[in-house]
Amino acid sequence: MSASVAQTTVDSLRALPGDAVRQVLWRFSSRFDLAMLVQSVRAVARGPVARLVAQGARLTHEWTPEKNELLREFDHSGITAAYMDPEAGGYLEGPKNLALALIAFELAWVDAGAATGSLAGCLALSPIHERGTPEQRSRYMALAAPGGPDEPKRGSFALTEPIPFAGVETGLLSGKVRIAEWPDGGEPLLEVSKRGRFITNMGFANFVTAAVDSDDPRIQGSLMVILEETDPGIFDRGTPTRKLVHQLSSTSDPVFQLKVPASRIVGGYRVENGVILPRYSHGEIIEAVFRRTRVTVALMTSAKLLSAVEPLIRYHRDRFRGSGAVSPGSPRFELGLQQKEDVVHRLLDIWATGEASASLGFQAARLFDELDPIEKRKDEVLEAAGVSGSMAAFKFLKRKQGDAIAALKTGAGDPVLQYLILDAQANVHCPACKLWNTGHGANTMREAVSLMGGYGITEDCPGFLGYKWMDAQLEATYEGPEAVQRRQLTVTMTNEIFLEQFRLWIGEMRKIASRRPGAGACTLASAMELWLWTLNYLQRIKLFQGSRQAVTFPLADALCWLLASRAQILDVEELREKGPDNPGAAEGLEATVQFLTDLCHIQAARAAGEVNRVCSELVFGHRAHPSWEGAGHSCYQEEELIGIESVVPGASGFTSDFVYEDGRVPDKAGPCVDMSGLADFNRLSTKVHGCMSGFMIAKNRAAQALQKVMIPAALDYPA
């Protein structure tokens, strides 16, 4: 073997990473209430709905009284009170981000309709726990806590309608609020009016908070409003809707005609002049709940990826035992299909995926956690500063954003400057990982059926992989189709809170790789230059604009992949760092950490390699191509040439464009093009490519280490 290609030395992997290495790298190993809640989650995952699967459950649209129980299932593991606060019947203190991605993950390892059926509660809930007055959230969050002497009450999340089809446009609505009554001195009566389309959770539903717009006079704008199942009128739960996907969850068409009081709406209201003015509009109390529920959509894509590996790998080492042509021992029969390179290389790239989505997805939900509280104590310093309403806040927090530049390198001790910084991240790793996990994730889903061969679209296909693609198409139109991440990117990536924070980042990497140079962090940083200076660029020459998204969204895919790389390469340091000290995780370490920095360095280098393809398009795609005709263009003529050459010998080496005696031209499409004021992008666009040195050694490695791993003798959850 060729010293270019020589494979260091190293403890092979012994195993699949396990809940102690998955605990550090996540960062939750110190939180004993999560590492329960994890494996109570996943002794539901792997029991309840793993056998519902399996016999054949997913083949009906329809709600059956066994789907149904695993609503208990939920109530008596945990599920269901981890988004209730303590006061209203939970367990969990603080915020429930992490918690709350932890239960999508685990569920979505076996099957994403029960991860939805089991999030669509808590979406329900969302908009009373973020935006709901006092009574409210005591009411309704009370309501839906197990543990009662009554069953809890069970709610559903009406935003979307047939205008014409379901999720285009949550902007526009054709639910109305009216006013039915309003007595004197009495509290109005509203008449509700709402259709829903593809609704979860609506065929056991008790409530429903539902987004309409006014049309009445006396009702300003739009408003989310708390529907029940006993209010008077027309509580129809309407037809299930005949999906392909997420058949654990239950989705339907509703129809709502109902009268109920004004202190439904969600928020409260005022009145002013004979008109109710809502505390909140429909708009910005979803953008409070979506920007922390993409999250757990996000990780129930990334759940699949890494599900996929054992089941890829069995199936790989099976494939050929059996036959009597095969004798055991020999590689034939102990590696099947993994004695091909082709194989393991893509079961890497699946893998590699699956580890840096999951990281993303999961920094993003602890981002969240770190946030929330931050966001109370803003708000607290706003109002006793007499800052009230959302235009005057906006303000406020403009005017401070050079503080919290500044405050970046010296440390932010003010609550408002700490809220704009983690703001601007949040701002973007919501919509990045929502973007991301499910996008991408979905194709490399598409590889990983295609590993299984036809094995892979049958219904008992091991690990469930044919559902599992089919559902992650869905799971990347959930809250939002890429467009609508990709059009939330183009807006928050642009924050300079935010560059000034991805420029600290490009340093953060460089001292990793001083310190380790096999873990891909030299190649990311390089193509995090590249990127930000293709940004520059194009805003300096005016092509960066919202109504040109052939620029604006693939830049936005390109940070994608960048922020997935970085997280996935900072959990593994963190795994370096905090492994040994955790007992769990110390056994077998030092391969574990080897080969999850191999997987970053793959990562990085297929991220880095997206980005240099999306800058180099974005940069020279907008430049008109010289030709021979057009005026201008500055060749040599053929005798100028030859008496340069005269003069300097071999000077004429330097020049590929000249124009012969006779008038000739080479044969292309014209002077090559002008490279006048790109000269900084071409040496990071040739720095990205040098700075991937390495990273086919490091597959090779990994590859290695992949056909030697051990995986248990059958999957943990019934086929």
Given for the second form:
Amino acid sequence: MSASVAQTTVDSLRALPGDAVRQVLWRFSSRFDLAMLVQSVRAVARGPVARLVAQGARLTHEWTPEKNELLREFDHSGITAAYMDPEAGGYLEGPKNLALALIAFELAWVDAGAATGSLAGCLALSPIHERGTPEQRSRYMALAAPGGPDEPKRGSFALTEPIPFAGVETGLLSGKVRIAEWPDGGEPLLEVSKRGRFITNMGFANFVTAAVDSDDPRIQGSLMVILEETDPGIFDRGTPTRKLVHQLSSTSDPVFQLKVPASRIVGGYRVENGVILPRYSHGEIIEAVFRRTRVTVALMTSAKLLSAVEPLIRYHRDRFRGSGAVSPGSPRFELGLQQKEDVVHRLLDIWATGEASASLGFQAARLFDELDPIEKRKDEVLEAAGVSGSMAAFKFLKRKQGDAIAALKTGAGDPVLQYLILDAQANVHCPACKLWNTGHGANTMREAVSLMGGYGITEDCPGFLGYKWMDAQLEATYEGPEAVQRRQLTVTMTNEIFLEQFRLWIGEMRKIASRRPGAGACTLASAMELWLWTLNYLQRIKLFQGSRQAVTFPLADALCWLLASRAQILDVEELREKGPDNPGAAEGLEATVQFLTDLCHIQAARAAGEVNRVCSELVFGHRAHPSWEGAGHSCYQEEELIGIESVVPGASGFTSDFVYEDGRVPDKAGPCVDMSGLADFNRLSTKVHGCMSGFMIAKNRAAQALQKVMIPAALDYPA
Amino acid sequence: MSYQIVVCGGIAPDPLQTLEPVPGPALKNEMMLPHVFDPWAAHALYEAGHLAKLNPGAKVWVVSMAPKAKLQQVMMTVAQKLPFELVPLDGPPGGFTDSADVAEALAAAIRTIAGLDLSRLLLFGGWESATRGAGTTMQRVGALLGITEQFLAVDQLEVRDGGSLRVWERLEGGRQQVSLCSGLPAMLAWATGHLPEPPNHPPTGMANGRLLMPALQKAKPAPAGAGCTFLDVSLPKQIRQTVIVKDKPAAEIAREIVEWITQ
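Swap state to the form predicted in complex with the partner chain from the form predicted on its own:
All chains and molecules follow, beginning with the one already shown.
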């Protein structure tokens, strides 16, 4: 039986997707507060930030007065206060993850260093916001809020230390805390000593949230502590880090040797038997902080990819204009390099990657917005049940796992079950978007630079693509490099609650594919099945183990491709359904949806190809290479075939290789591989191949749209 | 003095976009392009905001005719700049709408503003428009509202003791005409004014947005321009001649340009 996708005639994409389309895709069309925030941040990004970059501000490591002026721009435009709750001087109600994600995206559209600088202040406040005492929250949020008579106080987050200490291994802390004085019945005075490495915002920070370990038997474990520049002792900002990238953020290697009251321990403490017991270890705080802030870093690279589309189209189209040899009206004049299939196809790959990574990042941001209030409700339930302490909470939640899995099908009203379901998703989506958006994004940015020719690696490159390529590499490292994300995924992606959701998502993609063949959903569903089968297989044969990173990490990488493609497909489905009701997005919607659907198909096919490659390597790569004899042999002996033939005439024709009685082997390339136990894998893998059908047709159609789409006459920022 | 200031202003496609007339007449893909608040009207709005800030109790309304979906997008920026209340009219965009129809719709909308005292009105708008360049819209609105004190191409406004107004209007040759207006109501169609664009301020936007979004949802249709027919529309002809020179004095370059223009 053969099936084909109905061919419909739709207008070609008329203009690049605008704000109204993006608002529907990324689900904030009903949030005018966020729409305003986007416009406000964009004015800063494409105004002062772009001018600084164009004037060469990135060419120095120093934190200059011109760079410092950006902080005021952030204050005036609402960027600084976006993180804060209204009672603390902010103006956005509710969770802020999507808001911060949009800020990062808009700033990184021009320069990710500016984005990092703006978000580093939030990072400094995050430990206080997430785990601080009410007094700490009240004091530092108020200090950092702009709009008062004084300049707001700026924060910095100090975790990383000189090698060989805290970095990838956040547990190895050289920063120490000990008790300097402990008056009878009074508050202990702590002495904190820490050297930082690659600490953002240190050029101007007024306070620092620092991770330190106990160096005193009267303090238990590690903690985070707030240091202020006016505390007695040494608050040395250190020399600027000689980084190659993100030059619009201030980074240096500071040294602290300060005495601070114990009330500065983030989250507070209690005293038992003369020992200070911090409420939270530094690890617990970091976990709560990074799982949110990593999403914003991921979106910085997404912004780069999508920002590259317009300058690349313009460069390709205008490539030969102005030459006397190319007359106006000729295909070469009108299309320039877009006449060449390779150019448009490669740009489509970049665009599709950008869309998928933005979809994944914003999906993760929304997920955390959903999770935040539910997490608070879960905490209330645990408190009411008398469950205190992280271990007791872990055991309590572990017991609820089965109920959570059951609730996936029936719906969960219980906040604990809702929390477990969302938490399982968030624990995968956060590292997945950080890993894939930045890692694969950096590779793809290289491709974007190459499509600009020699221009790409100059300071004059339109859209600052060369800078963005290099910046992407840092984004792949910030807040835990790729290996850290892979390691986290290795654990979280095998959580049964997540895997059960993953199975449901396969069905979800099948349903979309049923409604809309040719949108990539079917391809993706087949690849998801293959990934799941491979995971189960590798677990069954004990290859999937923490120490076998050559197995677990590639499988984590492959999962990221799938999640990004799924997020992209879901976003376009949202636009298809909600777009007609949105007057701002409705004009030319059919063509926009068709083009974005083609990008989904392109991306799904690439994801499926990548998953098939990874799974095949892992499944077959650990099986001995076939041989005529010894461990890898899978051959019949000639006499065995004769025996088979005597019982079932003709059956020997179904066997693979054999060895002649005299030891000779057939004159062929070699023995065939042993496929026993892999029939299902081969079936699924072949299915993925078949699901690639039509993807090049979609790509050709999108390529034609790329040649016709209308773009502005110039970039809207100086570059 | 608690002024009541009504600012009339439309929207215009982002100037970086290529604008190509198409049958309709309309601009190609106009509804898909990003838009901005008409720059001339924007100057009027900044002046209104400034005046309101200096005079506690003053209130600013913005009366705007545009497709409401586009107007909503534009307001996401404009509404952050200063406090005002929006009176939207869901009408056609761009420069192919007759100014008489536009003026009638705007005047009718202004009359419906609750609590507005027309005898104390300061009517602001753009002297020109990036899209509706007829240069007659504001005068018509003023006339329809019975406002006879009208000033065009205003560069500056000074409120004097006793409530009289001193108005600087732009003339040819860089000169200005200074007038004294004894009182309200008055219509001021602004040139560029002298105030910079206020920075975006999201909290102001949040405050405006609470009234703005419901107003947009209830925007009344304003089918202006139905009786107007255009025989032909086309882009102005462009001539481009490139000469590459090195180290030529500016005066010499200027002389050559003048010579080229006057050919």
